[in-house]
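So this first bit is one chain, no partners, the form predicted alone, shown in C-alpha cells.
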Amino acid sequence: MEEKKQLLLAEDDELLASLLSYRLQKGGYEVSHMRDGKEVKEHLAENTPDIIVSDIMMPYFSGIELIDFVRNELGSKIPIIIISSAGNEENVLTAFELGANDFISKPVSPTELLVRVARELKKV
C-alpha cells in the first residue's frame, strides 16, 4: 500500500481549514493543519511535509513570509501552493518570486486545490 502523502495546510480561517483538509484528506493525503505562521515554523522544524498549502494573510507570519523561510531559511524545494482572497497582482508576483509553485484565489474550489496538489506533486 502507498504511503500518504503528508500536507502540511496552513490556513488561520478555521471553517475553509476543515472543509479544504476534509476534502485533501478524501483525497488520499495525510494533512497536518496549522493555524498561523508561528505553527508553520515549529511544524516544519520537525518535519518535511511533501507540500505545503498556505492562505497569505495568517497571523504571526504571512504566506510570503513562509515562502522566504522555506526557500531561503531551510533551503527546501517543497512545493507551495499560496491561497488568498488578497489576490492583488502584487501578491501574486511576489508570492512567484520567492518560488512560490501556484496561486489560488479565494473563494477555493477543494476540488480544484486537489487536482493542482495531485499535479505539484507530479512534478516532484
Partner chain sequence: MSSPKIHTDLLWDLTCLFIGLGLLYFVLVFYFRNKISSKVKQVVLRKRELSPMISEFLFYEEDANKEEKSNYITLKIEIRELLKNDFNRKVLSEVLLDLQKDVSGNTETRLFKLYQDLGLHLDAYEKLKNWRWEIVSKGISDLTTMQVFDAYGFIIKFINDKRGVIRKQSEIAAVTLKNEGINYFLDTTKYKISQWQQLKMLEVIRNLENFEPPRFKAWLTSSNKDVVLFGLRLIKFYNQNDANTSIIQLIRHRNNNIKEEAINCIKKFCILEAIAPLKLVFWKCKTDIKILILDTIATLGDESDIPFLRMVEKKESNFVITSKVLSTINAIVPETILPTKGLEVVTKEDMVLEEEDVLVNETLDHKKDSPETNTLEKDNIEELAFAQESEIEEINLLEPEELHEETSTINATTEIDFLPHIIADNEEMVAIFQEPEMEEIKAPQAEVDSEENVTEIADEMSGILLEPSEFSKEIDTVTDSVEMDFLPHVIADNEETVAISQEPEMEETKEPEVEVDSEENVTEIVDDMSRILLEPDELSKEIDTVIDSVEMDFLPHIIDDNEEGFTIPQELEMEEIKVPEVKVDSEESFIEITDEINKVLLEPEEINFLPNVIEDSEEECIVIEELNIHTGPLNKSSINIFDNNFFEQDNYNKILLLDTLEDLGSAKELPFLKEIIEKEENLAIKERAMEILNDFSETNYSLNKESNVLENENLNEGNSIFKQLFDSSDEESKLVLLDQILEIGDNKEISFLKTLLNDENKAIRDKSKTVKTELEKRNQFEDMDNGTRDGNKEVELLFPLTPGDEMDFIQTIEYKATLSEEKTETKLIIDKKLIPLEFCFLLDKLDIKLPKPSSILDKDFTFTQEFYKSQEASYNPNKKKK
Second form
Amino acid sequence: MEEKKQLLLAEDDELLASLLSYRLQKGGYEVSHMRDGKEVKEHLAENTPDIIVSDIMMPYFSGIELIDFVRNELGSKIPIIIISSAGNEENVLTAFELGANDFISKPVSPTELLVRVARELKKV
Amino acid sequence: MDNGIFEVILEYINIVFLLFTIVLFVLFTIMVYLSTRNSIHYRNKNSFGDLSKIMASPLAPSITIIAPAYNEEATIVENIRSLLSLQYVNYEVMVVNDGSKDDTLKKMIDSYDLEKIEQEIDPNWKSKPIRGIYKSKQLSFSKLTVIDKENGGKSDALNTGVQLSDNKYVGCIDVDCLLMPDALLHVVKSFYQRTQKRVIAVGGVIRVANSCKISGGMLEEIRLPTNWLARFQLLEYTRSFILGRMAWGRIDSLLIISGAFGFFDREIVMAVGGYDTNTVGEDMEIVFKMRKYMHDENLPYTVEYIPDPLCWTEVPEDLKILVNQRDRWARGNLETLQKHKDMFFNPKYGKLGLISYPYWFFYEWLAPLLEFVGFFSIIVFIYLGIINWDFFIAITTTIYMFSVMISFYAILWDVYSYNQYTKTKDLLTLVFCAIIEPLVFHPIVVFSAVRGNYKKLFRIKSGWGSQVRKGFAKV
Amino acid sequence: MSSPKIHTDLLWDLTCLFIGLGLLYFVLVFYFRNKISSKVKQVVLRKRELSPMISEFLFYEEDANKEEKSNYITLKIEIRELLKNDFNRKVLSEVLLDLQKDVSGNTETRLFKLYQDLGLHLDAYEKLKNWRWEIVSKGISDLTTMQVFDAYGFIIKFINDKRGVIRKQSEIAAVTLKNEGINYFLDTTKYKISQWQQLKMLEVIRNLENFEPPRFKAWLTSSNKDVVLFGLRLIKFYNQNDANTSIIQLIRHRNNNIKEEAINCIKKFCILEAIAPLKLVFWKCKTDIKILILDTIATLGDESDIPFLRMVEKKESNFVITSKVLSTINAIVPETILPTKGLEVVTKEDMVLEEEDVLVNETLDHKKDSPETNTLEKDNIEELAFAQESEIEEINLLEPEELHEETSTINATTEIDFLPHIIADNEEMVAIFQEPEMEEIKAPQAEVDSEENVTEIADEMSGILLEPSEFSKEIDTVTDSVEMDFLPHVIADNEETVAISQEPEMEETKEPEVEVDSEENVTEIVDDMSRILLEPDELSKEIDTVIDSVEMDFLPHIIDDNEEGFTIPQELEMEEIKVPEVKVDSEESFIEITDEINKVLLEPEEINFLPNVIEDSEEECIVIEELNIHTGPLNKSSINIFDNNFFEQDNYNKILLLDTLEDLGSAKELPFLKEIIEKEENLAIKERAMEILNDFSETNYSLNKESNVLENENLNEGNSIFKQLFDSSDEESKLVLLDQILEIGDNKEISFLKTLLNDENKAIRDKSKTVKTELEKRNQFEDMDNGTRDGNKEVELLFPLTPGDEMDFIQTIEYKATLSEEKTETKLIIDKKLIPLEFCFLLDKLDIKLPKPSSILDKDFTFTQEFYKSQEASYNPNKKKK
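Now show me the form predicted in complex with its partner chain; what you just gave was the form predicted alone.
First the chain shown before, then all remaining chains and molecules of the complex.
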C-alpha cells in the first residue's frame, strides 16, 4: 500500500473544515486541520505536507500571507490550493501572483476539491 | 424686601433648572425607548438572509467610495488595499489627494502602479484645480482611481470626488477607516430596501478601533482601548450610536451622518451643490441640506442608519487633539444651525423643523453653554453664600445618577446586541468609565464646545486642527 | 410673594430610582454576557459533536462495507436520540443551514435531503404557525434555504401578507421553490417590490436549474408599477425582444426608474423605431436619463439624428450633457467635432474609432484603396458595427435586407466581425449569433423557426456559458494579430442541447444561411460544420490558389454537460469558405453529434487541424467552471458518451469523467471500465477506474442477491408486510405506519388497507382511505409505466440508489425495528413521526393539496420498496447484534 499523501487544511470555519477533512480523508489523504495562521506556521515548521489547501480569509494570517510564507520564506514548491469567498477576485489574483496553484471558491463542492487536489498532486 | 425678591428669583431659577432637567430626563427616556424598539426591530428583520449572494447581481447599483487623503503617507497604501478588498463587485475607490505635503501621492503611484489618464472636467465646477487623475496599470487594481488636486479641505476633496464619480451612490469615508468586508452590502441593502421613500443617505456606526488587532486590512481581534481617553470616547460613541442615532432613526429624523462613514445618493448631492466648503461641520451640513432639498421638492425620502459595526476608526488619544476635534465639532454645529436657521420650528419641514432642529439647537448646542454658565454661577452662588445646598446636592446627584444609568444601559445594550467586549475586566473598566465620565471626561467635552463657540462667535480664525495618526498596529 | 416649594425629596426618590436601575443594568450586563458566552460555547461544543456525524451522513456511500454500514445505522439511531432534545435540533438545523452556505454540488443536495430526513423541516413548519412575524419569516427562510419544495403551497399563502418581512421572505421562497413561482408572484403581488427584493429574486432565478423564463411582457401592463419595472428588468436580463412596442410606450412612463429601464432595453435590443419617441421625451427628462438617451442615440442613431443633437448642444446648459452630446455626434459621424481644448478627449467611442482606423488602414494597404473613400468607409464600418451589435444581441431584430444594403455599399475593403453562436436548448430552441470578419459580406439570413422564442434562451445560455471576461480571454488568445479567426463553441447542456458559437474572420464569405428548425436534426449542425471542415479537397484547392494566405483560426469548443467536457482547438488556413448550412434538430440523440464531432476531430491530418492541448491553468479553470455550470439533470443515454470521449481527455478531465461515471453509471459501464484499466497509462486514473469497477460489480452482485431474497420472502409472505406490524401497534403508531405505507407501499398493501376501512377508530379509517386512494392512483401510473418497459426487474435494480432513498430506507427499517423490539422506543419516535399528521390537518385547514409525487419518483418507489424489503432481511441480524 502506497503511503498516504499529507494534506494541510487551513480553514477557520470549523464546520466546513470538518466536512472537508472528512471527505479528503475518505479520499485517501492524511489531513491535518489548522484553524488559523499561527497553527499553520507552527505546523509547517515541523512538517512538510504534500499539498496545502487554505482558506483565503483566516484569523492571524491570511491565505495570502500563507502563500507568501511558503513560497518565499520556506522556499517550498508545495502545491497550494486557495479557497476563496465568492467574488473576491482581487485576492485570488494576488494569490496567483504569489504562487498559488489553484483556487476553488465558496460554496465549495467537496468532490471538486478532491479532484483539484488530485490534479495538483499529479502535476508534481 | 429686596432680599425677598432676590430669593424668589433664585427659587425661580432653581425651578427653571429643575424643569429643564426633567424635560431632559423625559427626552432621554423616550430616546432609550425608541432606540430599544428600533434595535429589536432591526435585529429581527436582519437575523437571516445571506447578503453576499447578491454582490455580483446585475441589478446591484454602482458605488464610488471617496476617501480624501491629506498627509497620510504612513498608512495610505495599507488603507487603500483594505478598501479594495470589500465584498462587492460594482464599486470604485476614489482617493482624493488633497494637496498633501508629504509623499502620499508618490507612495500610491509606486504601490499601485498608477498612470495619469485624461478626463475632461466640468469647467463650471467650483473645486480647487485638479492636477491629475490616475488609474492603475494593473488589472487587479482597476477599481482604484486617484485624484490629485490642490489643497482645499475635506469638503472640497469630497466634492471633487462626487463630481468625478459617475456612479449611482457615493460613499464619503475617512481614508484611515477600516471598513468591514460586508459594509457595502449592508449599504446597498439599506438604499434598496424601501419602497415608498427614496433613501437619500445611509449612515452607520463608528466603532473605536484603538488597540484592536488589525492586519492585512482585517480586524482580527476586538480589544478595549488601553488609553483612558479612548475608553471614554468608546463609551461616548456607544451611547451616541446605540441610543441616540438609533432613536433618531426610529422617528426618521436623523440629522447627522458621520463623516467617517456616510453614503449618499449622488443625484441629490449634486442637486444641493455638494458639501459646503465654508464649514468645518460639512458632514452634518450636507444632511441638513439634502433633507431640506427633499422637503422643498416635496419628495418622499428617508435617511437610513445601519447599527451594525461596519466602520472602525481610531479616536484621538491625545488630549490636545481631542479638544481640537470637539472644538471643531462645536463650530460645525453652530455654523450649520446658523445656516439653516429658517428651519427652526418651521412646520413646513415637519419633524425636521419641529423636533430635530430644536433638539440640536437646545441640547447639542445650547446645553454645553448652559452647563458652563451654570457651573460658574454655582461658584458665584457659593461664594455669595446664597446657594440652596439641599436642592443643589439633590439635583446634582439625580442628574449624575441619571447619566450613569444611561451609560449603563448603553453598555448593556451593546453587550446584548454585539457582545464584543467579553472579558470581565473590560466590562468593569467600561462600567468604571461610565461612573467617572461625568466628572472627568464630560468637563473636557464641555470646555471644548465652549471654546469652539467662543472662537466662532468672536471670529477667531481656526482651521481643522490636525490629527496625527498612529496607524493601526501591525502584526 | 413666594415661589412654589421644590420637594427635594422627589429628587432623592428619582436618584434612588436611577441607582436602582443602574444596578439592575449592571447586573444584566454580566448576566447577558454570561448567557451569550455560554450559549455560544455550548453551540460550538454541540457543533463539534454533530459535525462529524453530519459528514458521515453526507458522504455515506452505498458501496460502504458492512462495518461502515452498521456504523452508519448506529449513528442514525444516535442522532435520532440526540434530536429529541430541542436544543440539539436547533443547533443541528443551524449547522445544516450554515453548511449550506459553504458547500455546493452533490453535497449540497444531500444536505437538503438530510435536513428533511432528520425531520428538521417540521420544526420550520411549526414556525409558520407562530404569531410573531420574525419567527414565521425565519421558518420561511429556513424552508427556502433548505429547498423543502413541498413547503411551496404553504408559503405562497403569505405572499400578500401585511407584515413586510414575512411577505418578502415568502416572495423569495416562491421563486426559489418552484420554477413557476415567479409567474405566480408577478400575478398576485399587490405590494410594492423594493429594489433589494428585485435584486434578490433575480439572483434566485438566475441560479435556478432548468428555469425557463416566461414571456415577461405579459406583466408590462400590470397596474403595479414595481411589477412593470421588474418585468422590464427581467426582459432585459433574458433578452426577450417580443415586447418592443410596449417598451417604447414605457419610455413615456412617469416613473423614472421604469423610463430608465425601458431605455436600457431599447439600447440593448437596438429598437431603431424608438429613436423618434426618445427624442420627443428627451427634453422633459432628468439629467441622467438625458445622458442615457444620448448614449442610446450614439449606439443606434445615424446621420439624421445629427440636427437633433446639434439642437441639444445649443439648448442644454449642463456641461455633462453637452459633452455627452459631442461625444454622441462623434460616435455617429466621427471627427465631426475636433478637440479644441488642450485636453485630449478620450472617450470609449473614440477608442473604438481608433481601433477601426487601424483596421481600415491595414486593409487599405492591402487593397490599395484611394484615401478619399476612407472616411466614407469609416462611417459605413461604424454603422455596420452597430448593426452587428444589434445582431449579436438580438438576432430576431435584424432585418436581413437592411444589413444587406449596408454591407453592399462597402467596396470589398473592410473587415467585419462576425461571431455566430449556435445554442440549442432541450426545448428545441436554437439561436445563432455571428460575428465574422470578412471582406465581402452578404446578409446572414437567420431563419429561426421554433415554437417558442429562441433568443431568450440563446442569451441566457451565452450569458451562462460564456462569461464575458472568459469569453474575451478566449478571444484574446485567438486574436493576437489581425488574423482570421474561426471559433465555434459547441456547448451541449444535456442530451439535446447544443450551443455553437463561432467567430470566423474571412476574406470572402458567401451568405451563410442558417436555418434553424426545431423539428430537424441537431446533428446536422455538426454535420455541416464537419462538412466545412471535411471538404479538404475543395478547401485545399482554394487555399492553393491563395498566394498571400491569410491565416484563419478554427477553434471549436465542444463542451458537453455531463462533466465530460472536452476542448478541441483547431486551426485552419483558408481564404474562402463556403456557406455553412446548418440545420438543427433537438429531437434526436446528442450522441450522434458527439460522434460526428469526434469523427471530425479524429481526422486531423486531412484538414490541417492543429489541436492545441490547453495547458494554461487559467483556461482550464474556464472549462471547469463551464462544466460546473452544466450540472443539469442527467440522462441515461448520455452515459454512453463516456466511452466515446474518454480517451481524448487530459488526465484531469478523465478523473472528472470517472467521478461522473461513478455517480451516474451502472453496471453497464463495466466493460468500458475494464477497457480503461487496460488502455490507460496513468496510474491514478487506472486506480480510480478500478475502484469504480469494484463498486459497480459489488452493487450489481449484492443487488442481484437481494432481489432473490426478496422473491423468496414474497413467496413466504404473500401479504402486506405491514399487517404484522400493524396488529402489534397502538393507535398512534398505526397512523404513522399508514404514512409509511403511503410512502413505500405498493399493490399488495391495498387489500390490507381495505380491511382497515372498517376499523373501529375513525382516524385510522379516514387515514387508510386516503392512503388507499393515493396508492391506487400511483399504481395505475406504475402499471402504465411498467407496460412500456420490458419488465426486467434486475435492470431497474441496477440503478444506484440516491442517498436520500437510502436514508429513507434506513429510517424505515430502523423505525420498524424499534417498533417491534421496544415499546418505549416506539413511543418516542412516534412523537416526531406524528407531526406529518398535523400537516394533514394544517393542509386541510389551509385548503392546500400537496403536490403529487411525480411519476419519476414512482419509478424509484417500485424498486426501492423491494429493495427495502430485501435489505431489511439482510440488516436485521446486524441490528440484533447491537
